[in-house]
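Next comes just one chain, in structure tokens: the form predicted on its own.
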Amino acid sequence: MSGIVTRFAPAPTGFLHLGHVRNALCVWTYARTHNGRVLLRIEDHDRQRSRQDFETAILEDLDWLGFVPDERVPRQSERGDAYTRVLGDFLRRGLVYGCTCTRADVGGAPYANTCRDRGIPIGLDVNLRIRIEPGVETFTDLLCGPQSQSPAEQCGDLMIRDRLGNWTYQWAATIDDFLQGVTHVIRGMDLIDSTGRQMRLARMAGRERPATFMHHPLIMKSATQKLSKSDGDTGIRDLRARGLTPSDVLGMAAL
């Protein structure tokens, strides 16, 4: 084995669709290509939108595609203690606040850091967010090249936990791929706005070798519209249903 380790890691809160298959054919590929690994994680952080049918069909699907693993992680809601070892540390440097904005307060723009300086206990109650300071981090995409994002302007501190208690992506991802190993994240084009701000969460985490990046494109339905979970598009199980092929769909789903 090469040492690179990636990972496939959906959400079951939706059935696969074509544009999962395209991340799984490129997580597999760029692994098998370099004599890597393939972790399968299972990214139920959302309590409240996952569901267990959800996952049993992905399972499903992805072995009917033939897509194997070479392990299967804890799911991110078996995580909980993982996480909150990590959150203890931040807490200690001072870095975790409380915070009571909702979605609507923040609207569509990077948060404004409202909470940072209220003194809200925290508690179960609220949302907790992680001090991101200025600063720049550069990484070099596998397909996209040299990048430079600055975090702070981008979305401003980082909530990591919600107030009903569901660890947020940013952060539940971040810890993953540095405790589980994950030297390559491949994933696509719709998250390289994450990607800096992941950097630096992991380095405040105590990583101190960053992870590779590779951004992929992604298979629109339009112009504009990328696939969507929540949409029903292009589903694996309706494609299944319509007699098409493993090969059939790896073929629609390939760059």
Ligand code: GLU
Contents of the next structure:
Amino acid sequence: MSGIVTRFAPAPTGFLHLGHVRNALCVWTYARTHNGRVLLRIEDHDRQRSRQDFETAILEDLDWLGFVPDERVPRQSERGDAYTRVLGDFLRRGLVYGCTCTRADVGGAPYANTCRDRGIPIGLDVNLRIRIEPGVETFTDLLCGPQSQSPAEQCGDLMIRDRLGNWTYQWAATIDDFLQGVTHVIRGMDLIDSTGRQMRLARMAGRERPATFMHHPLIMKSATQKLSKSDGDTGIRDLRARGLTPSDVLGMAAL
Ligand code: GLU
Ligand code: ZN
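Alongside the form predicted on its own that was just displayed, please also present the structure of the form predicted together with the ligand.
Full complex below, order starting with the chain above.
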């Protein structure tokens, strides 16, 4: 073993589609060609959108395609204790504050840190955010080359838990990648903008050496539209029902 650890981390909010299969090809190929390991992690941090039947279907489809992980790590809904422990550490360092802004208040813009100094009590009914200081994060993506991102300007103070008690993707994935020893994060290009903030968050949480990142091209529905879970025609279930074999599907995802 090389010490390389990567992961496949689907959200059980829909069926497995060709985009996931391309990601799985990249993850497993990287791990297998570098003598590394693959963790399988179900990212069900969003309790309202995640469904057990989607999780079951995703696991079945992966199995049908022949993607066998080296280890199944706990799903994110089972990681509350770990997230709370790291949150406690951030709280002690004065990095966390309560935010009562709604999604509509924030809009599509970076969060303006409106609640940073309002002293809103940190309860269960408010969003939790952490202070993100200005500064640049740089990394060399294995496919996209040198990158430089400024998390404070891109997104403002980062939400880590919402008022419903859902841990956010940025928090859950970053803490998991750190604590589960993931050395290589391999995922689609649509997530490259998250990388700077995840590197920052990981360092704040005590990660000394950042992960290595690789963001691969997505399978597009058309030149400008990416595939989404609602595109039934690319769902692995549907392709399978139409009589395609695992190797047909792998071929489609590799093109
Ligand atoms: N759970 C995310 C998704 O399904 C992937 C997150 C990641 O690879 O960082 O898109
Ligand atoms: Zn706010």
